[in-house]
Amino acid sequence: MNPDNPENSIEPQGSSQAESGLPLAEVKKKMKSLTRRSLVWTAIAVVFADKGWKWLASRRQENGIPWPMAIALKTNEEIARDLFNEHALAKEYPKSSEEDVIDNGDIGRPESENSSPWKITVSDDNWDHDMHFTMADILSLPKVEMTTELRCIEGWSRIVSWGGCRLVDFMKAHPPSSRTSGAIDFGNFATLPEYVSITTPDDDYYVGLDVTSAIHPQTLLCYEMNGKPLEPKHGAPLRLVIPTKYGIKNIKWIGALTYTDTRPDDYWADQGYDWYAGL
């Protein structure tokens, strides 16, 4: 052992010196001071957070949301919409990666799945009457399969394989009215409605999509999940799958679809969440 090497020195048991070289009493004093200071700053933070929340909650409301929060949500939405690329695809995975999906949420679920043959009602702000389509109409459109990530705002996610038709293919087969004097052109947003609204048969659950998201190539009207027919608990017979948005936009038990230039109501946006809900 080299006595000149400090790494080989041994502190006698019961020494009053701390590892820092300061007397133990001095170390305890500094620790007590730091603890007191931390408590003071924590208390200050709690007081300001409480007062800040009370101030925020007391502000005038815009659509049921305090205006500072409404501005923040709107700003987030505008940034997300500017960054969104209708040609950029959400990541796809090997089919072997698929996982079981949590049975989550039953708002809008029909009380009886077999009470009457399923149909989807399609309307347009400029139509004189609604149109109705059956699963045979859906199944007649080109089938698309993809394995993507379903992300929930609660924090969980699952890799799921989906099968169905593209919403844009349905829209092309049963097009909205043109917003211009010319014919509808899916390559020209000026001719398309600004929004698509989708609701459950009882209207209890409803989502609004900007048309750019609606015609995205990965936005599906889905009737299969993980290689099997969609189960009632997961939205049978038809649900929306849109991997560029959080799960709250992936409406189950579709009953009606509307082409509109008026921004549609959205169930979770009405509860104070982001209307756009993009990833």
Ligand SMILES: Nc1nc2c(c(=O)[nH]1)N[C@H]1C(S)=C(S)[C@@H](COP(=O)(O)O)O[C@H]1N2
Contents of the next structure:
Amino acid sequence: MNPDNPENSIEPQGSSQAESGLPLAEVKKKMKSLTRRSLVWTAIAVVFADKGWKWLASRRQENGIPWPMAIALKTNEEIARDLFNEHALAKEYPKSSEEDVIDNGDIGRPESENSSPWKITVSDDNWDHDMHFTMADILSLPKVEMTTELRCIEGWSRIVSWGGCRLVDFMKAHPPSSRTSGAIDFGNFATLPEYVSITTPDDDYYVGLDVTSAIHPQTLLCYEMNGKPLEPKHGAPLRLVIPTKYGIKNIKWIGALTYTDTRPDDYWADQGYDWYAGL
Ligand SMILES: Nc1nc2c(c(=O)[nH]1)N[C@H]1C(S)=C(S)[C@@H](COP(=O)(O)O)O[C@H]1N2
Ligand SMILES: [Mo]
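Show the other one: the form predicted in complex with the ligand, since we just had the form predicted alone.
After this comes the whole thing, all chains and molecules, with the earlier chain placed first.
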């Protein structure tokens, strides 16, 4: 189909975000200029104003103490990530809300669906060899179902039920190399690669994800759509569903996945769209 229309909601990178709020670079600069202590207290003030004490009670515990009380041990980055995650869950709908789907975009669609058994190639900046996995490997991971909105930057959206496995579960089963001398730990970002790149078998369509988005609990590798096996035009046998981002990041016909510390190319970012494409 047509490229998504640049006149719609996402602004080209460069001028991006400047009008609609603080640009990320500004925020980062501001955060850096705060002392750790004042950042921590600012963070707590923001969170408590917003969510109150219930939020505190539900925080993960640090030796039995909710973490805001154990902040002496925390870094600014962890606090920032917790705040981000608190607000980053995409809305889920009852399954009965699901709508008829639209098919949009066929860049990278394989010419023939059955030419050879499907496999996904996994690589890492630090590996000598690629690894290959099959649908059986995907199906062996815990199945997750969710009903979320697929939003295209062309201006339409559809509520769709999805079935698949979490990308983070795939990553845990087939982990990247640790970025520290210690073991890989999905609770410790320092050990994780910064990005995950996903491409179609012919490399014609490709998306880049920051690792926080990749390990997000609603980021799924899907093989079912509205209760039926994924159809070829929707990305069979396997596609990404990431309801915290626009349709452009929901890559169909996954062929390869790479763990990398270099920000991956992204098809629509290359056409001038925002690389993050977050909602
Ligand atoms: N490989 C590939 N994936 C893709 C696209 C594409 O052109 N090629 N288009 C994207 C866009 S713009 C949207 S809105 C969604 C649409 O998914 P659907 O066809 O299942 O509704 O797929 C995304 N994934
Ligand atoms: Mo789209």
